[in-house]
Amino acid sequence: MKNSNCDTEVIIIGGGLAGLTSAIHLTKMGCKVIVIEKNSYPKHKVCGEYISNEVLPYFDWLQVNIEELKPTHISTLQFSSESGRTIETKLPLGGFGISRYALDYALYLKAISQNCEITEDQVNELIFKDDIFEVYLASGKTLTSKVVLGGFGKRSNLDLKMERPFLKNKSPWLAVKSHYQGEFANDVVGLHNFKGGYCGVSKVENNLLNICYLTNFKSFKKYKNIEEFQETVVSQNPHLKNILENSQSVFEKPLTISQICFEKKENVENHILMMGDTAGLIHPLCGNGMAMAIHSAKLASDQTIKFLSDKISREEMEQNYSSNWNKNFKQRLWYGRILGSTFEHSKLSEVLTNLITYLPFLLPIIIRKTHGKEINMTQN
C-alpha cells in the first residue's frame, strides 16, 4: 500500500454495518484502518434486522461466520393490508434474521482481531487538502489519511457541515423498534400495513421477535405516546393487534429515530466514498437495506485497495465507485422512493396494499426490483 506521512491509510467514519464490514475487508487486505464511532459496542439500533442471503458469499470471503450467531433462517414474506387481507410469497434467495446488537458486535470483534483501530469519538469536521484528509475529532485530536469512507448513517452532523442537498427536503418519517417475547414463525418475515405506515415483524437470535415500524410523523403526533399510538392505530391491522397483544417487550422502552429521509443522496461527496444509508436510504418496505449496506462496503473497499496500490487514480476510484454503486443500487433506490412516496399518502397506500393482496403476482415483482443477486466476489 502507499507510503505517506498520514496517521493511517483509511479512516472510516461510522462503525455501523457498512463501516465495520469495510474495515474487515480492508484490514484483511493489509490496509491500516481507523474507524471512528461515537457509540460503544454492543448496542441496539432501530432496524428491521432481516438480511437477504445475497450477502453470504461476501461474508464467507471475509471469514465472518453468521451461523455462529445463531440467526433465524427466513424463506417466506407475509404481506397484509390495513384490513388484514394477507398474501405470502417465497423469497427468491431467502434471508436470515439477526439483531444489530449481535451482528455489529461480532463484526466489531472481527475488525479488532485484524488489528483495526476503533476509536470511540465523533468527527466534528474534515478537510480535504493537498490530496490528504484532515479529520477533526470532538476529543480535540486530529487524524490524517489518504482515504475517508463515510458510513455515518441516515443523518449526521457531518451531513449538516457538508451542506448535503438531501437535508433541504422534508423528512416526515419516524421509526419505532423493540424486541419481544412472543410466538411467531421462525422462517417468516411479516410486512403489515396500518394507517400512515407499516410494520416489519421477524424472529432474530435467542427466539426474540423484532417488531419495527415506520410511520408518518403527522399521524403519530396526534397521540400522547407510543403505547397509545400502537393501541389506536397500529393495532387496527388484526395481524399486528394479535402479535402485540400476545407479546411482551424485553426493552425498557422502544427505540425511536425521527427525521428519516428517503430523498436521493450523492454517493461521493468531498472525495468521500459514501456507504450504506449515508449514500442512499432505501425504503424499509423493500426489506433490503442491510444487504445493500454490506454490498456497498465491498464496492468501496475494492476501489480503495486499487487506489492505495497505485493501480488507479483518486478520480478513477471515485468514478468507479459511483458507477458500481449506481449499477447495483440506483434502480432499487428509485423503486424504494416511489413506494415511499405512495405510502406517504394514506389513500394511495390503501389502494396499493389492496392491489397487491388482490393481485398477488405483483409482490414477487416488487421483491425482484428491490433485491439483488448474490454478491459476485470476482466483480469489483
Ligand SMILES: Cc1cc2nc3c(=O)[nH]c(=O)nc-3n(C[C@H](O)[C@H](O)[C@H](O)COP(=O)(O)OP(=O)(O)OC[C@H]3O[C@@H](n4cnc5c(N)ncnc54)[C@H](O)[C@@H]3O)c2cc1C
Contents of the next structure:
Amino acid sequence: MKNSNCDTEVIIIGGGLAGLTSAIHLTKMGCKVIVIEKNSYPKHKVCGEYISNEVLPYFDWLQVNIEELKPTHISTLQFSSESGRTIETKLPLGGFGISRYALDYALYLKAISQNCEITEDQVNELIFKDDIFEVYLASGKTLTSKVVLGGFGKRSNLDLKMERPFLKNKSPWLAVKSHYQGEFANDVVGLHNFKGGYCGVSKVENNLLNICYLTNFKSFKKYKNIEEFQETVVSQNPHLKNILENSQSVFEKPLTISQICFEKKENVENHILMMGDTAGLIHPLCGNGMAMAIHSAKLASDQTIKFLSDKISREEMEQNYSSNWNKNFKQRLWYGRILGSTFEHSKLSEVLTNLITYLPFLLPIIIRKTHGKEINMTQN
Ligand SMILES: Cc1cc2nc3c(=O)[nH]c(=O)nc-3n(C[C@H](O)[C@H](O)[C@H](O)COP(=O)(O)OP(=O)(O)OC[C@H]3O[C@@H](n4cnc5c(N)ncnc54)[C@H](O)[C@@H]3O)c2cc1C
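Next up, can you give the form predicted together with the named molecule of this protein, since the form predicted on its own came first?
And the full complex, kicking off with our chain again.
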C-alpha cells in the first residue's frame, strides 16, 4: 500500500452502515483505517430495519454472519391504502429484519477485531491540500490521510460546513420509530399508508416489532404530541389502528428525526468518496437505503484499494467510483424521488396507493425499479 507520512491511509467519517462496512472491507485487505464516529455504540437509530437480501453475498465475503444475530426472514410485502384496502406480494429477493442496535454494533465489533481504529469524536472540518487530507476533530485533534470516505449520513454538521447544495432545498419530512411487543407475522413487512405519510411494520430479532413512520411536517404540526398524532391520523388506517392498539412500546419514548430530504447530492465532493445517505437518500418507502449504503461501501473500498496500491490515479479513483455509483443507484434514486414527491401531495398519494391496491401488478414493478440485484462479488 501507498507509503506516506500520514497518520493513516484512510479516514472514514461516520461509523454507520456505510462507514463500518467499508472499514471491514479495507482492513480485511490490509489497509490502515481510522473511523471517526460522533456517537457511542450500541445505539438505536430511526430506521424501518428491513434489509434487502441483496447484501448477503457481500456480507459472506466480509465474513459478517447475519444469522448469528438471529434476524427474521422476510419474504412478503403487505401494502395498504389509507382506507385499509390491502394487497400482498412476494418480494423477489426477500430480506431480513434486524435492529440497527444489533447490526451496527456487530459491524463495529467486527471492524475492531480486524484492528480498525474507531474514535468517538466529531469531524468539524477537513481540508484537501498537497494530495493529503487534514481532518479536524471536535476534540481539537487533527488527523491526516491519503483517502477520506464520507459516511456521515443524511444530514450532518459537515454538510453545512461544505455548503452542500442539497441543504438549500426544503426538508419537509420527519420520522418516528419505536420497538414494541406485539403480534405480527415474522415473514412480512407491512407498508401501511395514512394521510400525509406511511408506516413500516416488521419484526426484528428477539420477537420485537419495529413500527416506524414517515410523515410530512405540515400534517404533524397540527397535533399536540406523537400520541395524539398516532391516535388521530396514523390510526385512521384500520391495520395501523389494530397494530398500535395491540402492541406495547418497549422504548421509554419513541425516537424521532426531522429535516429529512431526498434531494440529489454529489457522490464525490472535495475529493471525498461519499457513501450511503451522504451520497443520496432513497425514499424509505423503497426499503433499500441500507442495502445501498452497504453496496456503496463496497464500490468505494474497491476503488480505494486500487488507488492505494498505485494501480490507478486519484482522478481515476474518483471517476470510477462516481460512474459505478451512478450505474448502480442513479435510477433507483430517481424512482424513489418520484414516489417521494407523489407522497408529498396527499390527494395524489391517495390516488396512487388506491391504484396500487386495485392494480396489484404495479407493486412488483415498483419494487423492481427501486431495488437492486444481489451484489456481484466478481465486479470491482
Ligand atoms: C424513517 C426511515 C425509515 C427507513 N427504513 C429503512 C428500511 O426499512 N430499510 C432500509 O434499507 N433503509 C431504510 N432507511 C434508510 C436507512 O436508514 C439509511 O439509508 C441508512 O441508515 C444509511 O446508512 P449510512 O451509513 O449512510 O448512514 P447512518 O447509518 O446514518 O450513519 C451515519 C453516521 O455518521 C455519524 N456522523 C455524522 N456526522 C458526523 C461527523 N461530523 N463526525 C463523526 N460522525 C458523524 C452519525 O453519528 C452516524 O452514526 C430508512 C430511513 C428512514 C429515515
